[in-house]
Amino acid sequence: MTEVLKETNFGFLGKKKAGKVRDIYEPSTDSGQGSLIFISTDRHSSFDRIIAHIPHKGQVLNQVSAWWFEQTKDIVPNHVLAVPDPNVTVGKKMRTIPIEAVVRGYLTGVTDTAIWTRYSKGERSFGDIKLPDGMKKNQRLATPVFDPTTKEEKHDRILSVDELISEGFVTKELFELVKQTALSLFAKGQEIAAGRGLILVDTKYEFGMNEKDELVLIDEIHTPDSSRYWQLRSYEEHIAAGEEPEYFDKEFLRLWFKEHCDPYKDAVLPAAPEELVEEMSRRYIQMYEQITGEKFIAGEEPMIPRMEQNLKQYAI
């Protein structure tokens, strides 16, 4: 049976912060710009909690992101210092810019912050773009929309440019730089994705500033978790038939939990069915291969000893 990486506890790497999917270590003890070690686990998060562990998911996310960082480094420098293990990225620590740079290329989505949800409620202005009446769900936008949110502990908010500036999230100059860089990354992402038979529908970027006050891309880029992808070959046909586009779908696992428990309130959740977990894993691997054009090769198991060996050089 394939091993899953649920968590790590590498005391030799320093202080750990556990995110939803990644364990982040800060091995540097200096007060300047140190490094961070990002370990992508196989945790799968929905309903603000972990609902399953998906074999190979962490490796896929880490390696897809590393691939995209390499493809886009001509647009903006990134934080990557090394990828010493299939599940690990070592990045330079930056001063984080507290906004999520969301870019949307299509009128879609079902959450409260999704552009289709807001459009269907009558909203027409998104950033500096005003959309016409009469547009349909999943329609391509004439121009991609830069639609940032705040990045806060409690709840991310959608604010206007003036509000982001007046509340001190960014300066006007930095906002414009982030916006133009995000739109350039998205254009490059859409171009490359199209060559792989994919539509990059929307995504989010995170940025930081280095010691020279230069903009740097951090976190992750164009992964199946941070981005929405549709299959290009069937898009027109599905839209013409009034159907949803063919997409990389994680929703089936969420729906199973909603049908079998109350995932927001139940203290203990049932285990996800093995066949659904295997199908989710297969889909992540398929996305890796379609995006990168490379065959997926699973990292050696057992995983923890392998990672310890590969991370020895970063011991504090």
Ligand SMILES: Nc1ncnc2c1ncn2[C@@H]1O[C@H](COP(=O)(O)OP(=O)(O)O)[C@@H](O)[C@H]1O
Second form
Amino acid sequence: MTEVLKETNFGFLGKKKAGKVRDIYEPSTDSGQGSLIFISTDRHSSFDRIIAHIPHKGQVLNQVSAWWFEQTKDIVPNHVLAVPDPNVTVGKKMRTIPIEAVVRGYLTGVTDTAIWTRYSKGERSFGDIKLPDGMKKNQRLATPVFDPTTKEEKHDRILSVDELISEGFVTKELFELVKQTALSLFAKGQEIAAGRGLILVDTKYEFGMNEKDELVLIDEIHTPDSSRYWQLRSYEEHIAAGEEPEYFDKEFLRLWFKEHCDPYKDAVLPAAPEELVEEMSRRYIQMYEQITGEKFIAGEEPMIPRMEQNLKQYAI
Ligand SMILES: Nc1ncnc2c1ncn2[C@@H]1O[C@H](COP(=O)(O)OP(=O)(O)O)[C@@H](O)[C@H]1O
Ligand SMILES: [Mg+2]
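Following the display of the form predicted on its own, present the structure of the form predicted together with the ligand.
Expanding to the full complex; the earlier chain stays at the top.
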């Protein structure tokens, strides 16, 4: 049985802040701007809660992100200081810019904030682009759209550029810089993805500022959790037949929970069937291999002692 990484409690790294998927530690800040240690766990969230633990997912997310940071560092510097373990990235702590830089290349999605949902309700203006009538679901946009939301505690809001600036989220200059950088990153992402037989459909970036007030890419980039990917080979055929594109599918696991419990209300959820969890794990690994073109090599187990060893150097 493969081990799963549910959580870490590395008191020697300082205080832990647990996100849904990552455990973040902030070792003491010696010289003003310190570092953050991001540990990607195997937690899998949906319906705003953890629904399962997927073997190797944490490693895939961490290494896919690290790979893309490397591929895009000529476009914008990033926060990565080191990747000392298959599941860990050490990043430089930045002053965060409170917007989620969303870029969309296709007319798709099902949630309230998705571009297809809004388009099908009659909305036509997105960012500074106006879409024509008569477009079909999953159609490629003539040019990618920069469609930012605010990054807030409660719920991300969609604000117009003028509102983002007038409500003080960003200055006009910074907004333009974030937008141009996000679009450049997305163009490069799409180009590389196409070379691997994938369509990078949409994504979300986060940025910060360093001590010299320069823009820096933070958080994660082009992971299967922050981005949507479709298979290029079957896209045209599926669209022509009125079918959904071939996607990296997390939906089947959501569906199982919807059929077997009320994931929004039940205090305790049933365990997902082992074969579904294994299928999900295989898909994450396949995504890693398709994106990077490299064979996935699982990190050594047991994981906790391995990580403690690899992170010793960051003890406070
Ligand atoms: N280099 C960085 N400096 C400061 N904050 C960062 C940096 N990189 C990522 N972050 C922040 O760390 C958090 C990562 O948390 P995450 O595990 O993604 O949980 P969630 O997305 O649920 O907030 C985000 O709030 C992100 O903005
Ligand atoms: Mg996040």
